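What follows is one chain in structure tokens, specifically the form predicted alone.
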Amino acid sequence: MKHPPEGIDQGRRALLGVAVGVTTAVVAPGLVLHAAALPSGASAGAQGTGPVTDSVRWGLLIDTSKCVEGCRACVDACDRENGLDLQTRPAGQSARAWADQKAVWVRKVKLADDLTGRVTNLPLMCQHCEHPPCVDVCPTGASFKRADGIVLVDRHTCIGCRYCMMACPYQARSFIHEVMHDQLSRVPRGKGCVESCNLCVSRRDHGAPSTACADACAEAGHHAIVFGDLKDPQSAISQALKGLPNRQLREDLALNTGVRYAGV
């Protein structure tokens, strides 16, 4: 078997095989509340839009042919949206240890094809599975899936056992090790809890049309991420899925993920 091209981190391998002949490698990787603000594109009238129902299923399509190596637009936007950019390294902790410990909701990943040597760049986040392993193993019900397909963590009932982190085949969850001093009121976070991408759930509940990562990718001129309702045949994501060959990561697990990838 060939080794991935130089530059791909071989130290942390996740079981993310998308097809025979593909090797994967995951790479870099007092409470103050701020006044909540409506996300860009939302209006005050969009609040309280009714209960969450299964009439929609939110998801993402990521066109890896448009994902640019070295671009961090989606990662940085996610950090800003959820207050992850407010994290600070604990005193005395090495930079390497901090890189492994700090919360990351979106990671840039490279997939290397053993047969052709082709390297594909893509953002990896919670895949919002229809049948999420994290929910199956959670002893308290803190990990749960909403009716609209978004997989979340209830921080009030999370006991920090991290079973969900071990069960996730995408290594998509982070654990908060330190006391939180800065965070956003729309995205409460706390020591001892697990967290991951929530498809910008605060935007969903205020009626905003997109996610931070999709908006940032578009603003950067790449347009590699499409967000929308997988159940609506007329939605942008449904139309894009019809036009692009696409697949799930780890299709063999039959999780029916809400995040799909083209070009892998």
Given for the second form:
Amino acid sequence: MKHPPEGIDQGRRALLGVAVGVTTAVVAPGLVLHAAALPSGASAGAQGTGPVTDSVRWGLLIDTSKCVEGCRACVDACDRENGLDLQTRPAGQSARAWADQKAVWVRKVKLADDLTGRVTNLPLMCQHCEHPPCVDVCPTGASFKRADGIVLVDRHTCIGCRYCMMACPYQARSFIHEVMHDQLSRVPRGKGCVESCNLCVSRRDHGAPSTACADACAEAGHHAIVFGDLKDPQSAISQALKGLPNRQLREDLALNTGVRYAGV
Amino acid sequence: MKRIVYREWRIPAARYWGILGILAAVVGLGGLAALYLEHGGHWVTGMSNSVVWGVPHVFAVFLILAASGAINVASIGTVFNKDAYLPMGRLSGLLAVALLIGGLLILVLDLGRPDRLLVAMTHYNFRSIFAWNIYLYTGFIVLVIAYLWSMADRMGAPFKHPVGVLAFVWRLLLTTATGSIFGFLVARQAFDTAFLAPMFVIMSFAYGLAIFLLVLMFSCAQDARPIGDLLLQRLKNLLGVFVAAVLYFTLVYYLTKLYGAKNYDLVGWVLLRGGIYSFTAWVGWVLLGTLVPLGIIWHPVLGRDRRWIVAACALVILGGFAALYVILIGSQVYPLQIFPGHTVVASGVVDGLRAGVARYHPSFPEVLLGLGGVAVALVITAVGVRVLQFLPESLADPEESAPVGPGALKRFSIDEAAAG
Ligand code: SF4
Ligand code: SF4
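Complement to the form predicted alone: the form predicted together with its partner chain:
Below is the whole assembly, all chains and molecules, this chain first.
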């Protein structure tokens, strides 16, 4: 080890060294964790990692003519993506109660037209309303809409009043009725809070191109769900919406939903 | 007017502690229920993702309505200058605060995260009527305490009238906001009408007065303090007017709903095909909670019998619970209309989206939590009248008034009662 040259203030050097060391010790684990949280294939420089802006509006188009009866690919994929498959029925709870109380983010709905009897199948999830009633009524502001149109619940400020669930016209929200044992770090969940479809927000923030449900639907060969940026006229979803007659559910409420349906 | 003397409740200590003991036991059970609910989570309740507000909300809303109704007696005295009501002003204020605290306690303990009460008090979304309510409720408590002070303290006397007016306006706002919690829910067919706000106001008049009458009659009877026949006739006639008004509002509420053809099914379900909900609506709300008490109140003989007046008040309270059960829970059980013109054949999971209606069976802890809130309100009232001067020595009719006879009853008939 060389001796330090003369004239250098050893005391200041030591101090700086400590400062750098402390900073590194505090910041580095965060960086490492952040990197670890990135899904494989997404790099820190990928699209979507910047601040969330309103230059995009994420949405889904569901082509019910392609949605197949009995297929649950989207539901299962959502459950896996968000750790809903890790939910366990509390000891002593009946199967019926569990069916009513467990969290469900996407439901597979089968409809029959009252007049014609025509049967339609579709997945129903949070519609990511532009004017979300759930956000309006939430007393603490825990329900909020991001600039990119995704409607979320802040798990730290939700007090579990369930007013948002009363207000949602699509029954899209679930309340966590029981103690959580297992969950994914990217989708924090906790007893007593409300949650709903988040348009795979962790994928959004890491620049992944699609949602779990859309991917699973395509993988199953149905291609009934298209995900994309509603504001980009070139996006697949905008192109599809242009060509396909489609509507919002409960159009009468004028919520300008981010999820659109063709064929209902 | 003769001087009003207020005195603490001087019933024998053993009886007082006995009453308190029973109430404390119910409070304790309610507390245990809340702990149990908190520890395990809401899966121990009958609530689900379809019926998110259950029996605790029925109790809480009932108590909150009754709280704002209970202050009316004080308002009639100070704001509308009816001297006969003045001696009851203090009890009216005490009961209002007590009922509100009981109701709010239930609401808070039923939250998914009651430990985050501080969050609720530091984060406000001012577009939420819930957030306004936090101010309206706390403001009401502060105002009524000030009102009580102005009624009890010589120094406060000059403020009695203005504070009384403010409290009256505030209680109207408060109940309007409580009704609006439901009325603003555009997504739910049974709600989605501003009409619920005035309907809740009139309900609060009836339920608050019924509870007030029971508490007044009980606490005076225990301490052998007289209540004049004339005064009692006035109060029960007033109750009759309020109960009749609730009936009228109920009628108009369902007619308003029927005005939109899309709601035929909803109204038909509530009134005819809703099973336990139709039964509760007709038997609990309309028959036992409205028509029978009205029959008693206006009956020439029964209406003068104190035991029957007590029965009428109890029935009005029962009817209130029935009404709120149908309004709050029935409206959630009835499926949301997401796909008009279609029948939902299957919805992936068994829930409110399926073709039929959702299930809800109140669980024991929920009921206990609700009863605990009622008991808290009664404990506050009992301790209040025991240690402070809330109850007047005597509510006997003034000497100069005519003896109670058919003529007297006629004088205090609907018009007068309506005018308060
Ligand atoms: S669908 Fe429901 S939960 Fe989703 S944004 Fe709209 S109101 Fe909120
Ligand atoms: S349950 Fe949570 S997210 Fe929903 S309204 Fe209440 S505080 Fe807001």
